[in-house]
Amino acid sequence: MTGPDSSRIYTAALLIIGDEILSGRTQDANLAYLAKWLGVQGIRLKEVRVVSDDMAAIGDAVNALRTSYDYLFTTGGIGPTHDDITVDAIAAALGVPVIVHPDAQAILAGYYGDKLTDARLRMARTPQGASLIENPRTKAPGIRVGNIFIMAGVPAITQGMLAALDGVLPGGAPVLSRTIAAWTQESTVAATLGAVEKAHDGVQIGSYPFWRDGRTGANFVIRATDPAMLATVASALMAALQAIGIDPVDGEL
């Protein structure tokens, strides 16, 4: 974190895009995960906005938002499809172009070799002059344009885009983290972290999982601000993962 001004406090919105979230198909579960995350990076989030899959909406949002506060989060509409518009819309929002990224380009042509289609090269399509956000789930980056973060709807890749800007936006005490692991699928722990989390204000817990040799195991990535709670922290949740029959290991696996 390059030097915050520690005199006044950094705030930001949440723009949730998508017809499915109003209509009810979908209920959003992006809300309370970024901002808790803000909280442990220092940043407070001051407004969320939901809108439709629209240009004008989207764009009116955006420029709303973006000049009222620090930092601007969106989630939704930049995956493959046809109506997934948020990028056009935020770039007609800024008055730039639509490329497509020739590093996102080269991150999916990796990731899918000749599977690489016209649908899935329109996740490389950022506003000119963007920079990109690691996706460590399914390797479609995130976009960062000035102070606006461009971010899947999908929760998990959400998480996962979030955990590559620890510690890297100005606005409060620079952010610790720790990792406890084990060879166990998420949904097994699901409840336990959340527990964990629940019982020490002022600490996430991320949950990564991976596929390795055949197994299925996960990273579980605590982030706070204070060395020693970190350590409380660290220390309770191998202890619950340990009481449910799991053995955990602290570092990475």
The other form holds:
There are 2 protein chains.
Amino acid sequence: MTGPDSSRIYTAALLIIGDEILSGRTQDANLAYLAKWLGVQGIRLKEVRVVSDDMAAIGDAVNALRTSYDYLFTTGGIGPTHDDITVDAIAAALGVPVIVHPDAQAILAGYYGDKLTDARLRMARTPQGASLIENPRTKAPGIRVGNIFIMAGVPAITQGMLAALDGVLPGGAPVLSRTIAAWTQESTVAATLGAVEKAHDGVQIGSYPFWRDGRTGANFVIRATDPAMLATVASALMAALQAIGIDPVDGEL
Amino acid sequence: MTGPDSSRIYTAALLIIGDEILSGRTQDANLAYLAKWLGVQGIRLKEVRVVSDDMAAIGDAVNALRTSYDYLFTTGGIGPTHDDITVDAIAAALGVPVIVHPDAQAILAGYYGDKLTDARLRMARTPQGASLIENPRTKAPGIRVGNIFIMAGVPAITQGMLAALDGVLPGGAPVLSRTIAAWTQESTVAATLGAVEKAHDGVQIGSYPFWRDGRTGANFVIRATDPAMLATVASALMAALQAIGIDPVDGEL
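Now the other one: the form predicted together with another copy of the chain, given that the block above is the form predicted on its own.
After this comes the whole thing, all chains and molecules, with the earlier chain placed first.
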């Protein structure tokens, strides 16, 4: 949104940290929310990894992702308990010490008063050189260090932190999308979809089949950054589908 | 379950392929299902990656994951349309050609009859040297090549393919879990949780906070492969919580 160069493509990765996701106990809800939020900022989510609560696994993923994309977001592992090792793992990956951040300590002291125990003070620890991300929900802040944004695992908390970052990060042109749909088997229209995509540079068409009420259908999602191009391709795709005897719908089924 | 050595730890990774997940349009539902299915087989899901419909991105992830874990599962990108490039990307990563698998061709010919178009025949393509995984839902089969299991993106189809693999893969002892819970802030019990985990080798205790009806609570999930150890740690944790004035519940809140 605030990008100095709207033709540059800004990219991001998400690292989800937590045994509870890998065991299937907890269904992740941060990926889809972050993806849509990034889209609005003009940043494309290009890769996601999920790793366990393990120092080496977190560190290896952090170093791979922070160097491959403009931004790296992490979720999970920043609470007060022994399994919350994200800050330590990221500091180790960056080769910097962990400090008690004075501003974070002040926030927690204001919230907990004389009940600021050692366990709670863990939530004021950051890699050296970090700044804080406001947490309107439960006070213990998120952390920004370099291009890494360290967020909570609990979706309501992470969503609050993202709201605090709204419009702050340099981004490019948002990816726009428009959906054309039809009651058809994907395989019937596969050649048509491919031809229309190929005829329009910089446009992607994704095909997503579904089965409903005993019928087969598919949504065709056109993605582009230029709204005029999006309209052109939508018209071209509808015409091409009609030409092979399909009756397309302008919108999602 | 069928493992020749129950003390060996068997590991797996999941590679989710698809722009629709990375754009936030579609909420993934395969991760949690596969994680639980693997748990029953005695296989631990250790890492998940999500990449876009891009040959290089898929290939790099496939080669990293298939060499790091006992099994690699992929979901997405095996339909009939131009954006379904998983088979091509995996074959390229393995350095083998793509062939039309005769058994897959026979299955599709039996299903589509004289309507077996080129687009539909795409779903019979496999990396050379592959075997097939039955798809009871929509016929087009999944693919096994080496330690890679190539599955559909649509959850109902993938679940059918996993049912066909039930009990087939060598695995170790399943990870068992038991939950103790309490109405308390995590930070109040953090030291206790850490001490109990540290006192019991091979046991993990995860702490998962929640907020409900204006109150704060947390579930403590104990994970171990030995049922006797699980019972011992559950008792130890309840006693330790009671010793600091907490009233724990045996079960999930």
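None of the values given here were measured: they were computed from a predicted structure. Only the largest set of C-alpha atoms that superpose within 1.5 Å between the two forms is called the rigid core. Residue numbers count along the first chain shown, from 1.
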* Asked: Cα of residue 13 displaced 2 Å or more between these two forms, core superposed?
  -> no
* Taking the rigid core as reference, does the Cα of residue 226 move 2 Å or more between these two forms? -> yes
* When you overlay the rigid core, is the Cα of residue 245 off by 2 Å or more between these two forms? -> yes
